[in-house]
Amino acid sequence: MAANPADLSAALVLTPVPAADWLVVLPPAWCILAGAVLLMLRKSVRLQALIAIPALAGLVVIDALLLAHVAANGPVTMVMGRWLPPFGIAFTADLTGVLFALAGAVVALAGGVHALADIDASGRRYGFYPFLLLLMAGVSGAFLTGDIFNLYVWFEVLLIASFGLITLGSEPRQIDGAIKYAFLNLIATTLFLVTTGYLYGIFGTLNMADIAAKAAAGRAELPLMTLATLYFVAFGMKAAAFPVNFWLPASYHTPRVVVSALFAGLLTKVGIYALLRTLVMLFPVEREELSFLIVLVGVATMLLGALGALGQSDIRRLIGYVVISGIGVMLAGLSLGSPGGIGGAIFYALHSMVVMTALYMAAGLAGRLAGSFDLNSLGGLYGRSALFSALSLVLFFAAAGLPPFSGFWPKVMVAKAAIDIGAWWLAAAVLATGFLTTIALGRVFALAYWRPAPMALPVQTMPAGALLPLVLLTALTVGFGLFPERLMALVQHAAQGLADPRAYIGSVFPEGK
């Protein structure tokens, strides 16, 4: 007698998956595959860049297609092994995650091209490009995962890759920077893992959509404030928020310049993204109760970052403090919780990914032309290259938040959101930070570019391969400054999706299961 077939509809996805939905899982898979190919060909130094740069360009195309798909159809979910959530590990792409992923891919492509002039044959032989692809697998996976433990896993992937990149060359200063970088990041990762275990013990699930729904239903009985606070501390460490930000300026100036550029553009923004995802989407009420603490941390981060930049003479360390100051602006937007504040935080994060990467590249080229990163020894760069000086000045203006460049609009959004609730002092802190950053970066331009060289400059050429990504990133900064409407609409829609996750939850549980 024939056995009755089992009904798998309650456990498995039985309908065919639309082809466009495969874009959700393709970015990390693409990076892992390309990195594996590069690892197998590690002895073929000439092939490393020839394979890696087209692979990074392909990642940009994939993320752009995914953004168009999500913008047109709303959040999209893919579940591993066809198991229905919350049992299967879900990848869920919404506007926030895809915007971060696309910006990260653009930054990685620029870094891959810039590395043609910054990473020598030895660096390629010892794995720069495979590490870069592995880093992008972790970054892409973190931005697109819908499972909070999987977010931890992708954090580990990008952390392993970053250890390889920061020690590439094995110079004593790199090892010293790597120890400082690794110590606090490992503490933050451990705290993240412990908190996630506590969360699983409370909810019995790790799926973010499931957690958001259960948290909303059982808020009165569950210790959600403890969870929100622990995640704020863990991800605040990752994002280099005050007072646990000392590791960033102590380590980001030690590796190759292109590695510093990639770290500045990517790593702290993964921490900011995780804060937005957990505190806004999963624990919004707890975020509101923590808002005063978050805003104090944000103001301290932005002001001390700007003051730290004023006190530096090494332009790489100076830019590290500018990165920290920008983190404070994003935390200020997070603390407000309104669509304007959250949208401003997202916009500023995207701007920072592009501009901070470009600033480190500009610092590397300045050091190459002048033979030093010390402002006391720099000078005459305008005479060496007017184009490079103009690009640097645009980036300085953008980092300071001056119009008409990309950094202006997110600061306006955050300041307006603060004024709307009567927090004039927060708006004043954002403006004061921009003023201090303008002074710090204006000092760099006056000393390194405008004044005559204090000594004869070494004869150095400006490699076209290094200048091209700087031109492209600067063009993005100018473009989004002059024409911000489309990006502003996207980030506001993304902020609304975080604050009201019904569409996100519906993509994971389409039948309300």
The other form holds:
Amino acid sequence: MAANPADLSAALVLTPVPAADWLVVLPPAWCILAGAVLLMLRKSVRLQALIAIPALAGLVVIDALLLAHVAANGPVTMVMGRWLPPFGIAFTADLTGVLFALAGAVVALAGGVHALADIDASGRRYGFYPFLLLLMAGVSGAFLTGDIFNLYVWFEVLLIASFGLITLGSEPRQIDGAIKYAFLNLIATTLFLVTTGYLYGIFGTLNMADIAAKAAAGRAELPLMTLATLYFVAFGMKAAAFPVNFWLPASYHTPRVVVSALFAGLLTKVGIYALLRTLVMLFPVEREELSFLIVLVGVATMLLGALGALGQSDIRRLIGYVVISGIGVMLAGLSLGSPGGIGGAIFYALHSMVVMTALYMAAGLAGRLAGSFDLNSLGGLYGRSALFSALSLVLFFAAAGLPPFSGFWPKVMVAKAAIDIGAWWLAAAVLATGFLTTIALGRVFALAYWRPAPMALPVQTMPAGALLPLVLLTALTVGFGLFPERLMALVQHAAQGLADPRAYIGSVFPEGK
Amino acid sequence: MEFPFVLLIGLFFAAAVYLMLSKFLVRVLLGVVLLGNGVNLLLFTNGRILREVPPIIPQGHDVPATLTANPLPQALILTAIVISFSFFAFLLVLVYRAYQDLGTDNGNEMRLAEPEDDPLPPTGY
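Mind giving me the form predicted together with its partner chain, seeing as the form predicted alone was just shown?
Complete assembly follows, chain above in first position.
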């Protein structure tokens, strides 16, 4: 290269990347690799689960190692092709992203194990496990990327994998649900792309750390409010916030139950994560301006979600509304903007990933054991399995936010942050939502579990091993309900990292650009 | 140079929204295609329309000799085209399959997942 006089040190990373930093790109790379292998072995139905479940367990281990690395050393960055940021696409793992990625990996592992009993041979031949691994590639990539256009690409990766999962089985009902899901989600991601186009036109960069620094410097002249509002609409649609939530109850009850469980755990939370990343880290001043709108949307989402749950007789649709109501609590935390509010939103998102997945799994098992998903004909579940009923009750309480389970603490954090700024009505709305959710889910327990079966339906036995992931997820919600201190400290640390992204920017631009 | 493009993008978006408001899925699908193309033009325009000079640095230079076209929006658009085309292909199959299975392409008549006579939950124990 002697003929080239250009100084490469200004554009390329010339030192080798430390081995530990490779962990940043490993989660999506690992998932794509495992997904590709599974796709090639699509015809070997027996091998699918044998490869996929260890791969998902490996993903949990990778994300846990990454969490330990990030918790000890702060945000970690790696750039593709050794191009220095802002030219190369950066992957930046900070505490928020890694916490979401780890919770997502745990949920996916539970889903993969649960699918052993829920997805039959034809579903596996259709490609359930490759789709699941590619979905996880998209989800992990979205949580770890440090480039906003790259975030869009990961959104599309997870969206196309979710299309495969939602149509798995190809029943007419699923096609109907999939149409609404596909069109509305595609419009939301297109809106995300529109906003990213404007963002590029304004900043001339797509690197999130670069944007955060440039936005802080040039806030007075730049039309950042447009960007913040458009991102709020686009990601609000992905997160199923009122009034753009109607795709969720139209579609989430149609696919296989384990697919619903994975969607409820992963997809809407990616929307919340993107909202946190853009509105809190990139555009904090604009979020402050928008906070009244966000809080209105949040309160409407949580209350209407809980009221919607009260009006459903299909337990899968009912849980869909409970998912929506949880999104409202996260938006309320987001609108507050204080470390308590943002930390509460992150904690609630992590809790919701675990509990909503487990709730759908419980609904699927209830449907198998009682032969129906309809509250009018469900009954007698307590007599059939006391252990399963106890697990379900714990999950119902956790979803409603009752102590001593994991849903309680984030609601306390959000309610306290609301009272701290005098917004007692917001705290009241959070409590009212918890009350309505308790009624909706308590009624499910009374009717489906305690009541003797009103009619004899053809029932199936509990498949062996299907309880295992449910026990794992319930243990997590009980564990973090009883011992929340570690996680609470972590999410508060994560919230501070979002509100003050100096460490994030410093990890992308070590020279202090 | 940007101004006519802005008008064109507005036209694309207006037509896309008009088509997507239709209850017939084929029109919605065409709306989605127009929207995707409108967004591609938007990305292109946001990268600023500069000189029609390829961004190639002559031998012996460290920087381009003249003002060149911005290559980054083209990379973004290429990505977006690939993605929107694959989504279009998937949605086309999905809509065709819905037409076969549900016998209609009218969104209002697709009430299989959310039936109009959905029973209410029991009010008593």
